[in-house]
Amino acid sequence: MRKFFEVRWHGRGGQGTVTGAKSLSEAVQGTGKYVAAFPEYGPERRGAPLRAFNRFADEMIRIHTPVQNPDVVIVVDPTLIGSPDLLEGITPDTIFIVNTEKSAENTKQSLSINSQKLYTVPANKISFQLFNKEIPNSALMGTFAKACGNIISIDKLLEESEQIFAKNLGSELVDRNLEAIKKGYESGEEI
């Protein structure tokens, strides 16, 4: 791995785009590696777009400026879509992780991105069906365990989700999150 492995989510306040950052963190943490999670605000209200990071390494990461040349860019939004601000600082490398029931053929059009690796996954419908109501940010841990098993494998994610959910959910809503997450693994489309 390069000095950092970075990570970029794009979504809305309200979509669990935050605490999806701040878990991924707290769940690659337990595999030994140094992690940083944190937000970057726009104006600060539910449906407003916003931006949260991810760094992981194998040293000591200091610095918290927000991610510039993403190894992967996380659309919690579909919405979103459209934004400059998706394919800001992206490489031919760069692996798009997208909460859309499309095809994945027809995202990467939408997106306007070539070589870049594309995985799409119903994280909307997964929330839906799991909690009936749209939070995606478990289902899209998933696929990144799936685009990303370099960083964290799908056991060692459920493992570290499992300790981490325990601590501010009761069980019915971990042995929820945790099947997200495996539904997010499972039903991500590559491309």
Second form
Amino acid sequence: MRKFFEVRWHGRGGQGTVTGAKSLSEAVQGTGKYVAAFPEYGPERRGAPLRAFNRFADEMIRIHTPVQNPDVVIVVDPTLIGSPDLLEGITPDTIFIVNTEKSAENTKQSLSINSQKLYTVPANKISFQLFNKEIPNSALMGTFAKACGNIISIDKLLEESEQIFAKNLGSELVDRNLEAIKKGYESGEEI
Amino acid sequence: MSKILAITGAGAMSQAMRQINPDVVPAFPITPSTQVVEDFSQFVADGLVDTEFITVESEHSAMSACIGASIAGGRVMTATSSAGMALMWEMLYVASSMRQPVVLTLINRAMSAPINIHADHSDSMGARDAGWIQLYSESNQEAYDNLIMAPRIAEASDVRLPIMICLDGFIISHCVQTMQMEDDDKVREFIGEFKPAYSLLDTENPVSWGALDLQDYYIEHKRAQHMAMQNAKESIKLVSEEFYQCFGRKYELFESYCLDDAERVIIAINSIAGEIKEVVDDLRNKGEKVGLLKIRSFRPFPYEEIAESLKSAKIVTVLDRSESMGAYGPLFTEIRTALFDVPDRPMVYNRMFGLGGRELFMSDIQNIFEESNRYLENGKVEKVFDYLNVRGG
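Given the form predicted on its own above, I would also like to look at the protein as it appears in the form predicted in complex with its partner chain.
Starting with the chain above, the whole complex follows.
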């Protein structure tokens, strides 16, 4: 196995992408791994494309530079599908997790990927059902657990997330976020 | 109980402040250090600390309030970055010259203009002559550990100087990393109680503060500060040793990484040391004699100790992350000075990188070691000073 397991998130300002990346690292921390999570900060503008990163390892993580060859690419905003930035540095083994309501086959074509594994999940739809607004990150974390059970199982993700969310949210919102994770896990489709 | 957790660098600093439980924290927020005082103000509101939290109208006032509270006998802390430190400028000198052990978290950020919020060391390097102890930190863990040690180092009776703990903006301050946070009680026991040498509120033993001091004594007071800074070296070593006994993590004036038999050495400060260590490991696995010397204490600067550690070095690349236009980088200047008296001293040259947050990747660091190898084989440094990763270079 490679030394680091690396995740790159692509979203837009205001969608909770950075919070998603940080929460995922905090959750994976609970499995005993060493973690890092950091955003790429430009001017902080709502709606502007931004990237965030995770690294997971069995030893102390000493590097801080942006992820160049991601094991997983998470596309938080469906309007970014088709952007060449998503494909930067990918390998045949890179796994894509994409927030979309379109079919996996269709998404694969729009992304211009070939052999890479793809998971699609209607994370915006799930988010609207639960929060009545667009915060797709919790559902995407659930799909991550489906795609990368070797990094964190869905049960462990739910257990850790409950504590992480409770630091900043009331109990009702914690429950809804956990529900979003479950739905993201259940409705993630693999191709 | 100590615990392993994932936390941002700024979050780690606020947790250390909570554990230290200072008497007074005057603060004015500025990116990227805002989270430090933002989190801390929450601890104050939640009653987790006994601190008097003073919201002030500027950084100049923040440092002024720090000095006043410190003279009154309190243990005092604050945090800032870049332009915030620049606005403290006048008062930085007053804090050190009035010998107040104020503790500052400095989250390194580039100086404007052009406006930039990202990491370089132009803020702290600009303040290198202000009479503050400066410790630098590679990671969240080191920044947290340095801050826990800071009050003890600064308050030592033969030191009594302010101290700034520096860490890279965003790269560390906003990065969630795994680290060990120590037990509250154990930290408080380690820190102990602050007993000021003199206190404005000690009316039984009144002293004058802020006196006029012209040709007759000013220079003696400056020499006293210089001597106190020399003493700080011992204080850093003592407190670091005690920290090691208590918490098991070892720190010295600088870190020697694979240095014993290293022929090609990079010298650097702060977070970039992490990437360099990765590259050193890779090259060592291929049998190359490379190493890293990472500065922890920049003021006081350990000239003799560094010279001793570079005994086997044949060529040294000094990485600076702050400009001194018209001169070499500030770290290079010190390293070359440290090496001047060494017989058979290594070749040494300077590379400027990372201003305003520009990344330096591991491949760039490999290139540095390849370049130093070429220089070594040719027996000549072609360019003493150059920029890395820059357009039009």
